[in-house]
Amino acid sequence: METQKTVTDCSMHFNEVTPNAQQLIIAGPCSAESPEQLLDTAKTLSNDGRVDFFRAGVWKPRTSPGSFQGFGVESLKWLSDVKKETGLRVATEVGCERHVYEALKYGVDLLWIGARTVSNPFTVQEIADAIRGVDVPVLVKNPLSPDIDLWEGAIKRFIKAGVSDIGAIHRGFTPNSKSVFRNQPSWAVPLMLKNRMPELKIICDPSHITGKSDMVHLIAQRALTNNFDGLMIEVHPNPDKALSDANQQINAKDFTPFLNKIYNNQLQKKSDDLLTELRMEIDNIDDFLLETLATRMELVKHIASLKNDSKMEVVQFSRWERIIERIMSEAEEKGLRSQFVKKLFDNIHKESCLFQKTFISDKKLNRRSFL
């Protein structure tokens, strides 16, 4: 039987949080694991006094069906008890229409839409329709891929459904190669969203971007440097025993020092953390370049085989002239120095030709040995 929608009491919405220069702070464990775990974490966070919403995942969209999926509706009661005991407003992720009805029934004050859900416009629309007419804040995480149109479209579905208290969460994008981060920050995407929707509040989820608790402060600091409107931090009383995402959760006892550190850095304009984070991004790009070059050489191997079978020359000058003309044009558009780009691609081309000649020579040698 369908649960009726109820309006939760949200006298303080996240768009109304304006404590001096402090951004919106949402904190709590990745998953609701037990009443004791939630209450223990919430009491520690409430003592800090800067947390606006207490978060905990009730339904967990995990990749493997054997992973911890959350306790569902049962743990909504635990969140409700946290609210009564500590006075903290509570937030959770919803992934379908039924989740919305259950969360509102238990008085959840803020809903967020996860990255996997945002990637499916049909599901987003169903959730937006379920929230229609309900006075509850909604935060929309970025989709798994850096598709800004998909992200903006999901947000607009909620606006069209009448949700006025709407914001976005930047949690990074699934990397397509080896990465020091769990999810690539790709800061240009949320900043572009901010340009498109200047009134939209965008907060950062550094826990999911880093995947490592000892790196969370670096991304949090970068978010503040980029003038994000707040942070969503995963905090657990005993991270080593967490049932999900154990590596990225900050120990609850370290939360106040964590906030003090990033806000002191922001006020004092310290650059050490920012420099470290920027270098990590450079390292990621270097790794991506190597992966891309390796993939390119694999394609070159197939091309060499086809050229050998067709008795074609390795060097195709007309083809190379077209390539370099296109590359130089794109380099100019991107503001890259033409001399540098020409030298770089000339070296790539020379290595490619050498690779092809060596491959063809080895192939012929192996064929003669076989005969």
Second form
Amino acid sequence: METQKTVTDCSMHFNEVTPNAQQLIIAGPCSAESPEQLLDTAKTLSNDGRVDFFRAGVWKPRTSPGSFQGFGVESLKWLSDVKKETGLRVATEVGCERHVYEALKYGVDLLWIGARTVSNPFTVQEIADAIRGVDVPVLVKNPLSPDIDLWEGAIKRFIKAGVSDIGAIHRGFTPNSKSVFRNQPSWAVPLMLKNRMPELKIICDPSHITGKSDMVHLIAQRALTNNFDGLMIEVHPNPDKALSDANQQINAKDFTPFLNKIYNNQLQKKSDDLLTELRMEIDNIDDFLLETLATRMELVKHIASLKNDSKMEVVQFSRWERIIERIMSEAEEKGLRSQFVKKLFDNIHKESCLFQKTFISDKKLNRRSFL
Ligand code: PEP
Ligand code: MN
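Structure of the form predicted together with phosphoenolpyruvate (PEP), please, following the form predicted alone?
Full complex below, order starting with the chain above.
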């Protein structure tokens, strides 16, 4: 009999082995919508032969009330039918103790904890206690915010409850400014988790990171380059009609070419997609820098007004010396060239002083300020 992979089985030797032997591939629709939709997708994925677990959300933790919340227990029966018909093992998200009992009752083979649930240690503990003593693999998604301690803490609650087949899913973090990604990848966070817990298997969910089906391969590719232990991909037979996450699901008929492409690129060390993804991250950082500069200018506006009211000089050299000293020491720690950082901050400071001086003289002349 073919031995089945566990979450902890997969290891990382991309150039030596096929993904199926070493990496965990989880694929399936965002949500279970009907018995036909599930079976249709599962048959296509089963034909591919590389999928370890078929995923489908039955309880959907929606951000807004009124969005599709999943069909719950009724759809667990559909999942168990998929298992019978295709032989694929099935996975779903659990968000409370009751979900665990129901999912196990219907023979779900892998449970994952969603990003919203992971942020609540009470709920995580409740779920861990419900799983105690049961031999089922668990994957813990990262919380919505890039709080590595919270993520690690949730994983440790499961380990303490005796879950031995445990892993993590990197699904990105809620962006706090304009972003090309639905959720910021912030790769440093999962890589740091790997550093802290070297034995832990971490897979990537590029569907929730990108939020767009035509970008999923870019993040998947980057995850492989970063030596992740597998992928969780959202796949739907008719993505335009999906009841949840319609924009990010890959059409089931495109799944095999999708996997072929990312793994072939990886094996042949093709760098086009990687370059595109890295440039997206650079664009994202440039947007963030601009937004940060604009926020800084808003504060400068308030300061100009206070200085005007109290008749203070615009330039306070001692304050500037302290700022530049602190910045230079931080820059050195981060490995940035000191001449570059000095020039950059001198320019920012010059613009800030010019703004304040113009603001104050405009006030005196009772004119509108230049911004
Ligand atoms: C999901 O996997 O469908 C899901 C809801 O994910 P997340 O918890 O990452 O938002
Ligand atoms: Mn989803």
